[in-house]
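Shown here is one chain on its own, the form predicted on its own, set out as structure tokens.
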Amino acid sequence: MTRSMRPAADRAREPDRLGHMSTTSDSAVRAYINVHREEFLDDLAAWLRIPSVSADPERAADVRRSAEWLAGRLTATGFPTAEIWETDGAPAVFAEWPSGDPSAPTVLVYGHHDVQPAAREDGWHTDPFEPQTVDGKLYARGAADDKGQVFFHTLGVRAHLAATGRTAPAVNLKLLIEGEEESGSPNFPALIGKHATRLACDAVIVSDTGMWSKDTPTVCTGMRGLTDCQIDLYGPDQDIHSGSFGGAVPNPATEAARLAAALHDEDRRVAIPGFYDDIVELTDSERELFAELPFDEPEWLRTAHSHAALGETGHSTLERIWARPTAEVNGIGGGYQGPGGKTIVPSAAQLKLSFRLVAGQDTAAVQQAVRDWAAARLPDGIRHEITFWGATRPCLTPLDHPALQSVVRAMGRAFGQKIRFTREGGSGPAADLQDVLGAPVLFLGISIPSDGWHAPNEKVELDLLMKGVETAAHLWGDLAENWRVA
């Protein structure tokens, strides 16, 4: 599909096709949602108590339940389509409201609600799993990763009809919310393939990520794949004596630290041939909008746990972890590993390699690379087998997107204060939703790092998940009148 825009001072007075203005007005928006806060939390709050640990296979009757849960909340906010779609493990919701525009776009919005494992004895102060609000701060597992930014869409949405007096939004809402997300979403890349029709879009909303801090806003415009894998390596047919045979013969751990110690250059950028193949290099507006961020690399290590700050050449910090791509040693082992000393030259070694990839990057050219570059380097006598345990595709919204302009100032209307740009460094799912449908992949949270995801006394900050809320009621207004069906 192609998009038109048009002049903001005309979008701002005219109506949609279907006689309804769709600008919504602040104080409206605030007013329903200050009205129905109470109730929402307390719907946040009953589906919190429900401990959807998808890795724990005894707790799968919860992540049903949780699934059944949200798909019945959904139809009460008046989603007119709302299913359970099961796969292989645990179900996801799929829900749907059109908007009866011809010209609207569609929307999809992603998220996941099963949560990560959480016990009182791993260090939370109450049961992780009956919701205690404490100085504005809500204290569940789940909270913000990722009911909390999941539910945040259910008000918004109402609070958008309400403020513009539509019946149903602006734009083609649906929302897939998977129910493997914490468990590697094994399953989704299958859903969405055989639902690909019905989830067509034009743009995808993840809200399943985080701002940079409370008074920093920040909407993310990228994430980094991944793949990653295990290089085994077998030098005699059994571990044999070193004053005998070493020297003379080749050491699979050894050879293990010469490929390790190969992986980069002196200037720590990957050294396998064609890594770097067709990356998509930074703009310098883009460095200067990274730089803009307060960061505080001192406080960045003691996150780190780390002593100092170490990577390739010609890069800051944020564009190391955001914007560049990685290879790490992630394990590294042969030979005796017990009290000691054995003299021997051991039969076989390991190495365990992970590479973080960034937009341009083919994650099967990049696999080829590694099976290459090992070959390469390993002397006759050595045998090695590569493992590799799958991909993850990177990426990356343009900044001049309309749709991702629409994000922006819906934030901005939200938090009333210019909003800035991140990356993840991590990896996700989002990219499947990309390639699979085609769309652009957006990133709408608000959460902040001393939410602590996966940790103990994981929490969201009450007047952050508004502001969650205020976003999506302006959002889907703002991307119906700026980013049209021509």
The other form holds:
2 protein chains.
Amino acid sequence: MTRSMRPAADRAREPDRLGHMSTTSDSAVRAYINVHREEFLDDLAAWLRIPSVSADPERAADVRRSAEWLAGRLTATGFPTAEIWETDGAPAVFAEWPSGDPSAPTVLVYGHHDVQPAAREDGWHTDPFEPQTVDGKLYARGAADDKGQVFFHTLGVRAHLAATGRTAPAVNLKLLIEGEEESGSPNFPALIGKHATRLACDAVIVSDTGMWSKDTPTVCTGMRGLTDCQIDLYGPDQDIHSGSFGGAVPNPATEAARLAAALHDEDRRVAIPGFYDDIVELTDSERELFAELPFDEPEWLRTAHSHAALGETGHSTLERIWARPTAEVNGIGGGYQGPGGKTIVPSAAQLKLSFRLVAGQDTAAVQQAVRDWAAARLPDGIRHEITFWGATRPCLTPLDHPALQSVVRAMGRAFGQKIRFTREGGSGPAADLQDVLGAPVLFLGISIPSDGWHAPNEKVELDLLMKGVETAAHLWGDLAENWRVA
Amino acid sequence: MTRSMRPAADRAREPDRLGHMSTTSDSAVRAYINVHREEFLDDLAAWLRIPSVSADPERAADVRRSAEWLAGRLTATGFPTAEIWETDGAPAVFAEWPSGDPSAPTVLVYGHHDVQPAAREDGWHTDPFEPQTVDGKLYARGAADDKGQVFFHTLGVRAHLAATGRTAPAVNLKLLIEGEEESGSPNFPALIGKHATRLACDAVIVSDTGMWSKDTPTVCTGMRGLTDCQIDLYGPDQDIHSGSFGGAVPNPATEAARLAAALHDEDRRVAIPGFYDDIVELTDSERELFAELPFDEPEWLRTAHSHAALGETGHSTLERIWARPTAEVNGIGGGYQGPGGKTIVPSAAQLKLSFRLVAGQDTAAVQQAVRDWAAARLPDGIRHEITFWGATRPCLTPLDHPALQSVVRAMGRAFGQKIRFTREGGSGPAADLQDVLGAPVLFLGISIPSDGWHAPNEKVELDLLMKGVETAAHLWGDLAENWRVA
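May I ask for the structure of the form predicted together with another copy of the chain now, the form predicted on its own having been displayed?
Then the entire complex follows, led off by the chain already shown.
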């Protein structure tokens, strides 16, 4: 964004109580965007040239330069406040633009300015840090994940102002753009805890996700949670001879296997007592909406590098990966694993399990259920220890939440299409925001599966990127108009 | 054995059909042994000084020297034939001493002249290859396993001749003393296949085992068989993200665990269909005899380095390890096994299983049962391969077998005690002899659990060693008298 992008006078349909317009007209937004599209893309390209690889210690200065570049652009966009927030690792950027309307909702946009590593020799057709546009696709590391999706908010808010004649957004707008997402956000919980007051908001908009496909725009309504653990099992104090002792003493590898096998019943439902307690079940309407998506299971299996679908009886693949809690064996090990055979009863075995959680499940309660289940199943003579690595809570916004409805309407205007719903099967730092700030999490992303996140030749489709700008331009007015928070 | 040990005239109780006596009197045997005991021990010590470590390529010349030394002693003992038999590895020794009686049974004694590695710094109180007698115990590598137990047959057969006045044993006596037992007998099947005609016999006497304890002399009546395999399971073509795909595609680590868990039912019986078909069940009498043994389960658990007993419901620990077939998980592995967690569905997993088999079980049938069982249990999308490493058949001699009864009587005379029965839970090359030669396998060993096989400070108790000599001295006459083979 440059100073030349400051709003000109524009049409507005309806004045708010301070005399401002908040609802944007489609044509006014598009007109503004068309005028400023090239400058916007030039600016994005400049940002993409900064190799802000958080995983590479040698790029620490570039990550900082990326944060500083962004803060400068946000100031230029008009944010009265744009700050570098230090962490024990890479810096984040925080920006704030009050609405001026005391009854306006407060929205926090989340994204990240760091990127995955990339090198030409990994299979890139172009320099990953020298953006190139080919056939309407902008190729660069970070084009989709996540610089492009952060950056559409800058032109979006300018278009919002231009189309409404406002000098400040219709909502109190905050941005938190972290610098370590691609390194697992190790300092993010501390960061948001420290700044919780300044981050206070009524909703979080996460712009670090995607849509179903180019032809099927979607809004994600939730992410699953996660907790994972290691169970160490100890039997004999050393490996012992299976001929002399086998069949007469407990074998920790057998017990690890019996535990892992007992995770699921014959219907592949998780068989840990209490696991499903209090979960928010899919509504019939949600199941119908999932079923309407143009899901191609053979194609999905190719993406999964898998040769069959298998999961909880009574649920479709999409339900299984988006809306059902799961238990997965991430690793198992015990005894002899070298070439050939070795006739021992091993002394120890190990199980690494992860549990994807859905709304209604309490991570601490699930952890306790796993502890109780394991302890109850192991025989005398097998000592065990369980270590949980962490817990990320699930998040889910109901389809009828007014803020979600605003996102859907804003996208619908940008795309000129029915907006459908997805969920995210993975788990992410968005849930930390939900937990610390006590606000619902909404997802606004325009990336598509072929964009190649974390892969060579990452790209963003320019027409989708501009629809992201349009959506952002429509969203703030819609939210202010339709969502009155206490 | 030296020439001075050639038999003097001795008492004999009953002439055989050639006018020879075969049954030995206890006093005549003891008198002969007492006269020759020191020479016998000196000779054994000389053999023990040869470090015939088959696992150490630098000791190959010592293993050969050991074979040559033994062949020389057997000739000196009186065996008309004593040969070095070459293999692709270390040489074996074969000796033969015909009875002269065309109706006499033919007995093949099996043992080995190679030893486990040993070094003073492993914890030996004395040089492992410089025999030392302390408190009636002879310490040296190979004292019990197996040179001492091979060597008692030399003085045994001399005492037999001396006590009966015979010039040839009452049975056709053959010895096969291999040189690679401590290296897994890699060339043994080929060796006995090649020489099957010369090894032909009515019974095999294995002198490479032990007894229950010093106070409870026993005869082993069988060894379990063994077959072991690796099952490789393949799911996704690469590790995949558990958030995106977990719970909706088959996980090979889960399936490996489910297979391993399905090995046993809730009663810890092996649950593979057909596994128990045709097994020779323990008789009530055998179960009673097992139960009479002074078994100290807490002490046994210490030996097993284990903290509880667990096995097939309805069977005692001794029954489980000696007489019941088992399935054991020797190793399991799949997915991430490093530190911390990794939220993947792994692409592959592996299971190493071994099965101990008892009489009546056919190794090929068990292997097929395992293949069928695994194939039937794995879901679509999991490809698998099973590789069996090998198969050793079980062997079992019924308690009422006349040759076994002879062993029991001979031991009873030597020990002056009731002889009880054990079995061996492990599996060994004895079964190869049974298979190739079609002869029952009997076990005659005087070693006890504290002798420290494969451990530092291996020893043999001299009074037990001399009872081994006595048993051998009584055995041939008893067999010739009581066992008339076709």
